[in-house]
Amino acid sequence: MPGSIEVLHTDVLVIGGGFAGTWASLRAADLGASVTLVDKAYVSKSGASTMSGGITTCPLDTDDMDLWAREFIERGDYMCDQRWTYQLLEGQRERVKDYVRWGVPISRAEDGSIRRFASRGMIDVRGMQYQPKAAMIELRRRIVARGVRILDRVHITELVTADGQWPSNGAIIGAVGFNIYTGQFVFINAKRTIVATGMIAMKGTHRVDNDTGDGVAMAFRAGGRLVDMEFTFGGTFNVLMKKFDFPSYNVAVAHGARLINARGERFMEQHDPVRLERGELSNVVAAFAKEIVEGRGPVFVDLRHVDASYWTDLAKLHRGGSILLSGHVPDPRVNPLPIEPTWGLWASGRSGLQIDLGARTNLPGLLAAGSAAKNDATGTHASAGSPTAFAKVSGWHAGETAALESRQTDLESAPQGLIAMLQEKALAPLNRARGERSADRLHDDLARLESSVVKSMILSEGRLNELLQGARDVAGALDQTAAGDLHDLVKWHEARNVSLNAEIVYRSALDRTESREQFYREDFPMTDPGWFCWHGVKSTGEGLAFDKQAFPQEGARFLPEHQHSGLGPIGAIMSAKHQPAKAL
């Protein structure tokens, strides 16, 4: 039988406790709003923000923001809102000052100044190396001091709509969920709700196991508009010799690390002779895959050329970085180490809920920040450091907007019986008899969809339909899958969200009939200027509805001379038709 329902009231509800969520909470509390921050794990000890590689975009007062903005806009193929580009850079400049003022550990040059590196994928833009874990601990301390109510270990299962419909024609008035230790069900009634739950990813295929796109899926069910979901496809380097986490590819290449094949060749010289391993991560992973496909693997990360500060900063600024000198792996100062990429659902801001300059979504009462939102500052590009910068800045703006709007808004009650219905639905897997599939099995089945880097990267109608069927199989098995305990129940809800997000991504990829940036369809290998737009998708009573939306001209300072056409970059790399000059 369902237990009691705890009801909490707040001006601002923030779902997700990474950089986006904590900065939103901090800003909203500073403006006098009552704030409740909910995380399914523990704020400051989990999620991507604590393991973000330790690189973030670092603009200073002395930098030319036009120069930086232009590079972000051009690298993102002009597929952005340029007002957001400037908002990101100006906001991040202030966040860096906050970190300095708070004493967050930052890599320093001999003269005490911030040591800055060329950001991956960039020439002029610079990033800094810092300790993200320390930053998160300090953020938690500060929001607690401001009276923010933190609900750790509470898993949110659904956004609550004012009309009790999904998708909704009404406002978002809070959310429901349960404590993962006690099972206590809670309805948090809020004037404004901010989704900041991190990126979309498969459980078990990346280092951050609890980033399963929960907020994106909940918002989509409620009628939220998502954009560019096919650009969720992406890759990174995560695994060192299969058993040890590689501290950070981004940090390593910033210090001078190289990628070499089995012949000892630095193969990125063929594809991007200026930026080399610091090129767009999607291009680097594609070049890596080409080496494997053509028999020149395995591929190694060569740390023999990094500067001396790499080794000292590694131990100080990156949690777990000292594994490289622990004796558990061959001494990387002498031996290049095998490295493996991943490719699949890994958004990093290239896709997600579309937000305006105040971080509002299309749903009244709902805002979004961080990797749950589309980063309209950088378009389809995700330079090293820009996703974390966007999390902080979009979180700050979401908190400000939510706090100010809550002053003019009354709490709206949920329709009669709605919360009890949501409780019954959320806890239903606990009352089912065990079947053939478990929650773990559902995630295993989803993870198998990404078992091949090459097959995940080189898409086609046939391949996408295979992936789509796999996601639908998991979604279809949910109603027959039981949860043996509350831990299983969390995984059940994560599988529900991952399978929905995967279906949206695969359907969006089928709808986009071209190749662009890291998105590559073998059956549509050319970039089509007709797709120079935001590609939106919403849930309707009849299913998914897609649309195209032109980029805003307001505030646009840099415009392309012409729309790009020709082979997409991944297709060009894989077909040996890549022109390095195009990458500069």
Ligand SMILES: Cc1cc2nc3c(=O)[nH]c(=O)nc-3n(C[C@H](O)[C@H](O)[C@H](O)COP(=O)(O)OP(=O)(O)OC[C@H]3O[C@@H](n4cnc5c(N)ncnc54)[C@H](O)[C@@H]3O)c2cc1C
The other form holds:
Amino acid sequence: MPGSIEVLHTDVLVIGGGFAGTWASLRAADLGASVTLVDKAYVSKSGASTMSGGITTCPLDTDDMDLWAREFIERGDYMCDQRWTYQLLEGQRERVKDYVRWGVPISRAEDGSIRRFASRGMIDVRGMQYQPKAAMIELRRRIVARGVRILDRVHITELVTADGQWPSNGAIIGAVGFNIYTGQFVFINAKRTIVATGMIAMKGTHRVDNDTGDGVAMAFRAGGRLVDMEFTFGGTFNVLMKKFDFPSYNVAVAHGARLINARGERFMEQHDPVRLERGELSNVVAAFAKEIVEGRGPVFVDLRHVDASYWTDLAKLHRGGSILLSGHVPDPRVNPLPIEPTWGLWASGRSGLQIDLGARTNLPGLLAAGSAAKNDATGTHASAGSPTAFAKVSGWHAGETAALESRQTDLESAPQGLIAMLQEKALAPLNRARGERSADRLHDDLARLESSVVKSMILSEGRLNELLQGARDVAGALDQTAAGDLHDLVKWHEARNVSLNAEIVYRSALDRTESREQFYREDFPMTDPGWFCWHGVKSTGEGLAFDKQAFPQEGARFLPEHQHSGLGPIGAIMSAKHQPAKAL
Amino acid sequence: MSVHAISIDPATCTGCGLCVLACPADVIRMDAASGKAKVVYGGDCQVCYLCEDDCPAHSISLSHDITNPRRYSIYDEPGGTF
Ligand SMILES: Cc1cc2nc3c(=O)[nH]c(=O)nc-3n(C[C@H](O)[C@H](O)[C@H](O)COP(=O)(O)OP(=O)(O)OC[C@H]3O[C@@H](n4cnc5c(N)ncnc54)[C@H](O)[C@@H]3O)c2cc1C
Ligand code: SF4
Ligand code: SF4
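Shown: the form predicted on its own; wanted: the form predicted together with the ligand:
Whole complex next, starting from this chain.
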């Protein structure tokens, strides 16, 4: 017997309460819209935003935005919408002022000014360090004060389409989900829906386990257009001594951390003598892989040279339990410690739902923000700090567009019987006999696809087909997998979404017959100017349809001198032929 | 050694429920019988410290020594150097 269905009406529905979702809620509520914000956990204590390293892009009124925009655009290989680059920088300048006004703890110099440093990957662009959890708590306080209705612990399972079709030709009219404590099923009927569900990732490997790319998968099923999904491959140095969580690599290198091999050599000197460990993460990870493959591992993080503020900020701005000074590891102030990266599904803006300047997707009624969306401000390479800047600014625009458009829109109700059908489908695993695999097992099998950083970084048709088979195997097992309780049901839905996202990523990677920036195919090692475009993908119902779309000319202030060709950077590093990007 | 990273000391827990609110992974629930917080889904603990930060009674401890089976180490491969 299915339980009751609660129906809520709202102008703007926001799914996911990290920086993107809370800024969207704040902006929409400020413009007078009724707003409902839903999160599978507790808004302010969930998502990558709360857990992030606390670096964010920090433009001030006195900075020359042309210089910053140019660096973003050039370093991102011009693969962006330059109007978004300016929108990001100008928006972020205002958001930084908000943090200052709200009293969010920010790392400061002796004279009280914001302490700024060159962002990883950048020379001119500056970042700052602040306390992300404090910012999230303040955002929650502010949206509650504005009357935003928050539904904590509601896991959204599907977007609702006006025509009851997936993929749909109609509008998105809200979403359905269930309360993870009570099982109460809910339909939030909305004029505008904003997907702000965070990153596409495997569950368990990065330790931000609620970000399983749910919104991206849901939007894809509904007909949403995703772009550059193969660029989801990414990662960072996050594992210390095989098992401990290393706190933010970006923060560490901003303060002077080095990487050295077993011979004590600072190997980045060969590959990028100017930016060294602060170069593009993909290049640093590739250089790491080369050290390992060629037998010069392990690679150590060397914190002996960091400035004093690293240690004081670590205590002040980071969660209390940082492993570094816990006594569990040899004192990193005197001992270099073995470190390694993970590499796999990890997108903070390099891929996702494509949005326009108003954060609209291709689907009527659906907007997206934060790392569920493709960050079109920064292209193939994003500096440290730009993902959170983009989350705030895209959230702000999504909230504004949604609120303004909802003034001219009537609520569209769902077709007869549709919500009951969605309820039955969403809860079906609860009523199933226990099969061979549990939801946890499905996540284990998915996580295993990431495996070795070397195998995840060096792709080929054979390797990608192997990965694809693994993702499809999990997708195929879903119908025989039961959920023991509501907690387990969340994991079942997450496995459904992760396996779909993984399939889209691997198929997109097979479709891209070149190597570019962090994407490397051994069988197509050259960069092909024919791929200087957005790589779109949509569901046709039966399969996937790919497209290529040129970058907009409109508002493009900087033009590439030439199109990249030749060996892609990862292949170049592997064969010791890398020419680092020239200093600007 | 417990099998999960998180453990809660029932002797000092006051049952305020803040850790239940804080946990992103729904690891902790209130135990109706004892009125105290209880680790129910300990295997999902992502060692994020959010519960420990919020516990006014300092009843929560987190172990660094539980390995994450979903994480793969290149140093464990044959010929691994450490
Ligand atoms: C460990 C780590 C460190 C980082 N450090 C930095 C840094 O220093 N600087 C920087 O700029 N960027 C950093 N990033 C990236 C940055 O944190 C993210 O890009 C940004 O916070 C994304 O914000 P968001 O609002 O889009 O998503 P999130 O903050 O991840 O929020 C998504 C929310 O959606 C909810 N949700 C997901 N699915 C559902 C569903 N089905 N139903 C209901 N709710 C759902 C989740 O519970 C979560 O609360 C880091 C990321 C990680 C993981
Ligand atoms: S450490 Fe994090 S995931 Fe683990 S129980 Fe505490 S709040 Fe939950
Ligand atoms: S926060 Fe601490 S005192 Fe409060 S319920 Fe949890 S363990 Fe008990």
